[in-house]
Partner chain sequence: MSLVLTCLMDQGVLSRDSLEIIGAGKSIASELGAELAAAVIGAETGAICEAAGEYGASKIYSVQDAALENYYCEGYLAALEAVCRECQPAVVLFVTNAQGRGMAPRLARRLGKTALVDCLSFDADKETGRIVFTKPVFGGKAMAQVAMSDAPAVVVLRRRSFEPAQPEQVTAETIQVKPSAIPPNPFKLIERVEEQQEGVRLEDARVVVSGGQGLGGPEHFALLEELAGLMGGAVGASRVAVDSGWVSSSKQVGQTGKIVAPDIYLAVGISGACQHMAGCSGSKVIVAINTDPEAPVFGSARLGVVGDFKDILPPLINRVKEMT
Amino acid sequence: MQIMVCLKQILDPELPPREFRLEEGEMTPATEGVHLVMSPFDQNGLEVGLQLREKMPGTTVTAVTVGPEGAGDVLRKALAVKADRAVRVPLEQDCKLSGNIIAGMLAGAARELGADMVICGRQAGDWDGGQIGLILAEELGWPVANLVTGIEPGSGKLVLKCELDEGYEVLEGNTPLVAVVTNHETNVPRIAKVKDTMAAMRKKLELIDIDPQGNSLELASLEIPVKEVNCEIVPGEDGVEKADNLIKRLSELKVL
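In the form predicted together with the partner chain, what does the structure of this chain look like on its own?
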């Protein structure tokens, strides 16, 4: 089986709000001095793909990203945890709120690679789009399982565990399919060994060209919300005093 895992490079989502700035006069965040990382849910998706490969001999995992040359860094991270191949679909333009365009390009890559399964994260941690995996499935005409936490092989089929609002369901399906992955204790990303990270630096990244098509939603404005900070630190010499004072303040605020 050929698994394609979609990985997006994003601004580190753990960047504290006070360090988050916008580019002067532009509707885009400033990137100078900020780490770029693999979007967290994509790390979970990659882990799901790698675990499935371990259980199904003959399976390959190909990491794919759409973006500029620098975005190749996420591919190297995937190679460092032993993805078989790494492919970049070049795209220079800033694609925000462009789910349809990116999904179309990823679908093109899936066709070109002859993938049987595409794994996406549920939501990129930058523009929080939350839809590319689903659109991609429409584009390819494949079934899609949403909020998947893990995939197991089972008697010629695949068994997918998916999260519900309360609880979960287990689905059985056939390839081709798209799995949109969410975080779970069973898909916490593995950590690359130093020697594999070094080796990944020397590996070749493949390129596949695909025309961007479609249009983006219209971003009318982008603003950093002003938040008033009025946190009152509860005084006290020790835990007991702090607990007492906390109870007192909660009563005064009439919530207790």
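Okay, that's the form predicted together with the partner chain, but what's the structure of the form predicted alone?
Below: the lone chain, stripped of partners and molecules.
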């Protein structure tokens, strides 16, 4: 079985708000000099794919990303945890395209690779659209399981555990299929060994050219909200005096 795992490179979600900025003259986040990482739910999806490969001899895992040359970094991270292949679909500034176009490009990659299963993260950690996996399944005409936490081989079928609001449901299915993975304690991303990280830097990244089809998403505006913050230091010689002065000041401001 050939498993294709979809990955996306994004701004680090832990980036301090004061360091977030927009490209000058563009309605896109600035990435130069900013830490870029693999989208968190995609990490969970990659782990689910690797775990399934370990339980099914002969299975291969191919990591695929749509993006510019720099997005190859997330592919090398996938190779460092022993993904079998890494493929990039070249595209500049994917945030200008709607989810259906990206899903269509990923569907084209799945066809080119002859994938039997496609695994996606629940949603990207930047725009949080949560559309790609479901639209991708529609593009391919495959069944899809949403909010998957793990996949096990069964008796001639695959067993998928899916998260619900109050518990879980267990599904059985055959390939081809699309699995949209959410985070769970059983799919915490593994940590790459140093030697494997070094080896990944020397491995070849494959390219598959696929033309974007459909209408682009046109952003009307993208702005960083401005929030005014006022700070006052409450005077006082000791705690009691400072407390009295604080109460007076809050009363003046009509907070109390």
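In this text, the rigid core denotes the largest set of C-alpha atoms whose superposition between the two forms falls within 1.5 Å. Just so it is clear, the model here is predicted, and its values are computed rather than measured. Positions refer to the first chain, counted from 1.
When two forms of a protein are overlaid on their rigid core, residues whose CA moves 2 Å or more are considered shifted, and E54 is not one of them between these two forms. Once you line up the core between these two forms, the Cα of P13 stays within less than 2 Å of where it was. The Cα shift for G33 between these two forms, taken after rigid core superposition, is 2 angstroms or larger.
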